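For reference, the chain that follows is the form predicted alone, supplied as structure tokens.
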Amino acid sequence: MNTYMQNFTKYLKTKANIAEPDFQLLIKKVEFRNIEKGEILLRPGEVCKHSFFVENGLLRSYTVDDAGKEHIIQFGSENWIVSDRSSAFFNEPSDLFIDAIEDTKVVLISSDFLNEASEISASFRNYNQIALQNHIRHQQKRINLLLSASAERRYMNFIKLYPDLTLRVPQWMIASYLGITPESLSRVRKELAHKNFKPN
């Protein structure tokens, strides 16, 4: 199984500092899946039972408003985890869709896995707590950017957060994530290109 989960193995051993004996116990408790492009992993009204560690590929989470417009909450490329934490923790129906933008390989992480890993390994418990706080910090910053930042600043933050996605994600999806129109995004890109242009 480990040959299919190289990134997840590195995540547990390197970032979460899971010792080899604990790793051998825990790796048996996760599930590996191949997800086709466009496949939906979570729908509104369903309870989120797993977090999805992206071994390879690209996921997104998003909502759809009453007018049918999508609002992208998060992208998840390699080594990212995509989930609806509120739904999973409180066992409540989700408001989110999660689907695959590309053919994607994911590791399914259940709440039971997280609880057991935290009991087995103090290192994992500490790392998971830090990861949770980082998630909260990121969400707070994202809300602040959407409420008060210019389109250019939002886009620059997107590039910093997701440096590998500008060529993998359609412009309308990036615009949706930024809370602006595709036309506004195109204008921002042109203005940035003009600013960075230095004639010989």
Contents of the next structure:
There are 2 protein chains.
Amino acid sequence: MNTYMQNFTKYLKTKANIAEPDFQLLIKKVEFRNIEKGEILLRPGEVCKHSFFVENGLLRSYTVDDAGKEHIIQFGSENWIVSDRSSAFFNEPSDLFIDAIEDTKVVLISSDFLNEASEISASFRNYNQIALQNHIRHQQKRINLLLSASAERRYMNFIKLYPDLTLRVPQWMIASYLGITPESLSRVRKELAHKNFKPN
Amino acid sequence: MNTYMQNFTKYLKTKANIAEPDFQLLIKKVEFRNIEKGEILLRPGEVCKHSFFVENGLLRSYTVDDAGKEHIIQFGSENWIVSDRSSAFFNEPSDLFIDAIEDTKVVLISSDFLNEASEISASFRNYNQIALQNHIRHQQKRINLLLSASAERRYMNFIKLYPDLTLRVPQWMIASYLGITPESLSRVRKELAHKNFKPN
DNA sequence: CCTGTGCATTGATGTATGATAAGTAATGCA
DNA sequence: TGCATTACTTATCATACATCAATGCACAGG
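Can you give me the structure for the form predicted in complex with a further copy of the same chain, which would complement the form predicted alone we have just seen?
Below is the whole assembly, all chains and molecules, this chain first.
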């Protein structure tokens, strides 16, 4: 077993509650990889064969529209899984890019692994279920914000939700995540500074 | 068994592949109800105790923001399930309303029912999994549209996706779903008519 | 048959955010 | 150390969409 997979190990043992013998079985099914900043892990048109568990570093998934603009769907830092779930699950071509914002260590999780783990362990099944439900909840909040909140409120919400990312991610990517231009985000920040708004 | 539950029966037997003996067991666990147009089935602050399977008619779920504006999260017509999944699953207070756009016949699905069905039947578990994954895929598409597309393109996408709803749902609700005002939608439609755009 | 109520349309006007362009600051890399 | 690149800001103007107000229509209920 790779000593670099500490977080992933913890994830399996603690969160998904996998016992030692099963763990030994499952850990053989995953792969470890070092990803360089900027490296692309998935492109539109490809089927997403692996979910990426982030040991450390930072990934993102995003689309590129007809005008060539990027729209960030998700950031994933330590202990997050980045993937195109739909593509992986339904075995369809993805319309996402996934790439690395920082040098990143990832564990590659195949659907093979997921099936096996689900068969072996009821608690893994359960944990997976919770992860799906969390994903849905998260997406719903985001939809609601996009429908109802101004750029400023969306940004404030982002800061509150992801204080760590706010520091690590370049602003133009945050803007892309929020659905505004970098210039607008700059203005929003100026406004907030002026109003004496402090994160935390 | 209630003869009004044809669609629900079909859903269990055909889609979720529940065999007759299990079906007889499960069907006792659900309730049938007639909902009047305008009736509210869930309010913010309440925990969502039931998912609503629509036998016929039309439901919607929506939030109301600080300014009192409604933002429609989901429409549900025949054979759809309307629910606050997060609230139901995590047993948390919801922030959604659910109400009836038309007189509607629903089957009430409790988490009790879901647990039981999952225990009894592997194919139900499987079907439920697929439903979750579909939900995620659907939400992701919507997020991407909200991030990247103009009001006009979002409306065109809506028409293509839900030609039936386009006719049954008042325009101001479609506007709310799209994240624009009814006035804007009216203008978008005018534009499209002018450009000789025909649905289908 | 009138009349109230809700929905769609239209026009006038306002505003948040986009587009473009340029400047400044930070970062990497030779 | 310095130059090039990338990130962020600022300014200007443009535009999609919101807001407000008025009107027309349809249909439900007395």
